[in-house]
Structure formats: structure tokens, C-alpha cells
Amino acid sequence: MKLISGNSNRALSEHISSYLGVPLTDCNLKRFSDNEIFVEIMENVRGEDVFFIQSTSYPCNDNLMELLIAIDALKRGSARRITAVIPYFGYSRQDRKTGGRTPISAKLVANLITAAGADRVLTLELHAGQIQGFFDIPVDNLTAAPVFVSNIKDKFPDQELCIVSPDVGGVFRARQFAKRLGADLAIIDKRREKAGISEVMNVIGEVDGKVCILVDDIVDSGGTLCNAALALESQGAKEVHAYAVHGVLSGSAVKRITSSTLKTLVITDSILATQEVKDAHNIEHVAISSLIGEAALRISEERSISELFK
């Protein structure tokens, strides 16, 4: 197998490379003066099983184009199989029509990746599971649950825990966490007036005196988690922590998180952290490289991935 890194998260690619003991293939990624992207694979890939690692995080469109062009370069270089490793799948929140004359951008991106020449996709914690069906090629959607559950057990060994879903859509994820941890389950009932702004309405479940752990796939503006933390504390929660797979943290999100009542926000390194995120006193990181690396190895060796989560 060959590993190639895009520019979106070189550090994660290096950690995956270290886990697998496979060096990163040399790749020339540059921009022309008009900002057009150029990709040249500097080693022979003919007949090889190639994994191109690229999160389509900020700047989303640039990273997406880099991914597509790299896949095309590998296809024209006669790679035997091309796996697009996308730790964070951008546009995943646009998975359905939300009104008249609106796009389903996740489907469009799936079409672009397939048309570019990818043979399969390896990704982490899609915002909506049905996005797998948008592709006409195999998609392996990993879950960060094993990594998060291990971290929670280490941090809260003797605490009475309550796993909390920040909205109704995340109940399945929260229930899986609660089952693994033997913890209670609660749900935040909220109403979203418009994108990026949420209003907490009610807490469903018993949280009084418990350590509450909010679990979500994406934290962007941070408003939902911060509002949920206030609602939980008003219902008697002992303290509130949050676990989110993808730390988008756009705009003033970091400032909002650091000034909130959240004790900690734990995110993975699926998105390259900015210096502001690294400096935040209550934002922690857990590594996801071993999970992605092991999944890539199993794909290359034609072994089961689902066994990772049993």
C-alpha cells in the first residue's frame, strides 16, 4: 500500500504513516499564480493500492479540489485502487433538501469524488449515515466511539455518568455511548431558528447530581453545546463535559467554548487544530490516527473493518 497526504492535515497523515510503518509517498502539491491547484505524484503508483488522505475542512473548497485533482492524477498514473481517506467529510450537513430550490450538496460531492476516479471512500463519523448511499462505490464510515469511550472511562472511573444527546437527531449515537459505559441517557430538546443558532427548550431525563457528557459528531459555532451545558446545570448536573468528533470551531467558537460552563470539550485530530484551539484551556484532543490507520490496513489486506467495533 502507498500513503499520500494532502495539505489539509499533514500531521494526521504523518501519525497514520507512523502507525502503519509505511512512509508517505512524495507528492508535489502547489498553486499556480492564479491559485489553480497542481498535483504531481513523484513516485511510481502503477498497480499500487493507494490511500490519499485529505480532510475537506477549512478552506473546504480548496481542499476538496485538491482531493479531486489528486485522485485524477492517481487514476491517470494507473493506480490499481484509489481510496479517498476523508477524516472529515465537508458538506455532510447538506444531506437533504431543507426547502424549495435548495441543493443536496453532500450528494454532489459524492458524485464528484466518484467521477474523479476514487474506488472507495474511508471516512469518520459522517453527519448523516445515509450519505453512504449517495456513493456508487464502497464507503467505510468509521465511528470514534471506541476512542471516546476509552477516554471517558479513564477520566471518570468512579463517577455517576449521564450521556446526553444535544438534539433528537443524535439519540442513536448517545445511546450507543450509554450502552458501552453502562450510563444513563438524557436528551436535549431544542428548536433551531436558523443555521448556527439554537435555543434549548427542555431536558428529557434525570441529570441531577450526575456528571453529564454531551456527545456529538460536529462542533462548529459551539452554541448548541454551550446552551445545552447551561440547561443541564440548571437541572442540577454536577458538571458538564462534551465530546465531539470533528472540531470545526469556526468564527468565535473557541471564545464561546472557553467562556462557557463546559469543563472540557474533547475533539479528535480529524481537522488540523488552529493555534487558538491548541491554546484553549478547556479544549482537549484525542488521536484518531490508529483507528484510521488500522482501517486502511484492513482494507488493503481485504479484512473485516466491522470487527474493530465489536
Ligand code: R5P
Second form
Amino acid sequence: MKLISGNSNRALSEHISSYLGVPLTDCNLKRFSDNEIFVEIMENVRGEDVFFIQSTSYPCNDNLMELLIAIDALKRGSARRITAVIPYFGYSRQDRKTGGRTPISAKLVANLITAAGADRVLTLELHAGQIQGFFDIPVDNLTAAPVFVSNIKDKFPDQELCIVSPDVGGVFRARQFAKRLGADLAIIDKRREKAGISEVMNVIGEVDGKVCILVDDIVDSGGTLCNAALALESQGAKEVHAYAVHGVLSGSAVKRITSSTLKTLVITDSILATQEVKDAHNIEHVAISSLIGEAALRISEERSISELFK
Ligand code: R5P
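Output the structure of the form predicted together with ligand R5P; the preceding block shows the form predicted alone.
Shown next: the complete complex, the earlier chain at its head.
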């Protein structure tokens, strides 16, 4: 197998490379003066099983375009199989029409990746599982649940825990956590009046006196989790922690989180952390590289990935 890193999160690619003991294949990813992207794979890939690692995080359009151009370069270089490893799949929240004359951008991105020449996709915690169906090539959608659950078990060994979904869409994910941890489940009934601004309405479930753990796929502005923490505390929660797979953390999210009542926010390294994120006193990081590396290895060896989660 050959591993190649895009520019979005080289640190994660290096961790995956060291997990697998496979060096990163040298690749020249550069910009022309008008900002066009140029990709040149510096080693022969003819007949190879190639994994190109690129989160389509901020700047999402540049990172997406780089991914597409790299896939094209690999296709034209006669790679036997190209797996687009997309730890964070940008545009995944645009997975349905939200009104008349609006796009389904997640489907468009899926079409672009397929048209560029990817043979399969390896990704992590898609915003909606159904996005797998936007592709007509195989998609392996990993979950960070085992990594988060073991972190929760280590951090809260003897506490009465309540796993909380910050919105109705996340109930399935939260229920899986609650089941694995033998914890209670609560749901926040969240209404979003305007894109980017969240409003918490009601807490469904008993949280009084419990340590509440919010679980979500994405933390972007931080509004969902910070408002949820306030709502849980108003219902008597002892303390509130949050686990979100993808730390998008745009705009003033870090300031919002550091000045919130959240005791901790745990994120993975699917998106490269900025210095501000690294310095935040209540944001913690867990590594996802060994999970992605192991899944890539299993794809390469044609072995089961679902067994990883049993
Ligand atoms: C929404 O459905 C997602 O699961 C997240 O809850 C949302 O993207 C978080 O966004 P923000 O941090 O901006 O509230």
C-alpha cells in the first residue's frame, strides 16, 4: 500500500504512517501564482493500492479541490486502487434540501470524488450515515465511539453518568454511547432559527445530580454544546462535559467554549488543531490515527472493518 498526505492535516497522516510503518509517499502539492492547485506524485504508483489522506476542513474548498486533483493525478498514474481517506467530510451537513431552490451539496461532493476517479472512500463519523448512499463506490464510515467510550470510562470511573444528545438528530449516536457505558440517556430538543445560531428548548430525560456527557459529531460555532450545557445545568446536572468527533471550531468558537460552563470538550484530531485550540484550557484531544490506520490496513488486506467495532 502507498500512503499520500494532502495539505489539510499532515500531522494526522504522519501518525497514520507511523502506525502502519508505511512511509508517506513524496508528493508535490503546490499553488501557481493565480492559486490554481498542482499535484505531482513523486514516486511510481502504477499498480499500487493508494490511500490519499485529506480532511475537507477549512479552507474546505481548497482542500476539496486538492483532493480531487490528487485523485486525478493518481488515476492518470495508473494506481490500481485509489481510496480517498477523508477523516472529516466537509459539506456533510448539506445532506438534504432545506428549502426550495437549495442544493444537496454533500451529494455533489460525492459525485465529484467519484468522477475524479476514487475507487472507495474511508471516512469517520459522517454527519448522516445515509451520505454513504450518495456514493456508488464503497464507503467505510468509521465511528469514534470506541475511542471516546474508553476515554469516558477512564475519566469517570465511579460517576452516575447521563449521555446526552444535543439534538434529536444525534439520538442514535448518543444511545450507542449510553448502551456501551450502561448510562442513562437524555435528549435536548434544539431548535435552530437561523444557520449558525442554535437555541436550546427542552431537556428530555432525568439529569438532576448526574455528570452529563454531551456527544456530537461536529462542534462548529460551539453554540449547540454551550447552550446545551446551560440547559442541563438548569435542570440540576452536576457537571457537563462534551465529546465531539470533528473540531471544526470556526469563528469565535474557541472563545465561546473557554468561557462556557463546559468542564471539558474532547475532540479528535480529524481536523488539524490551531494553536488557539491547542491552548484552550478546557479542550482535550484524542488521537484517531490508529483507528484510521487499522481500517486502511484492513482495506488493503481485504479484511473486515466491522470486526474492529465488535
Ligand atoms: C448538527 O446537526 C450537528 O450535529 C452539530 O450539532 C452542529 O453542526 C454543531 O454546530 P455548532 O457548534 O455551530 O452549534
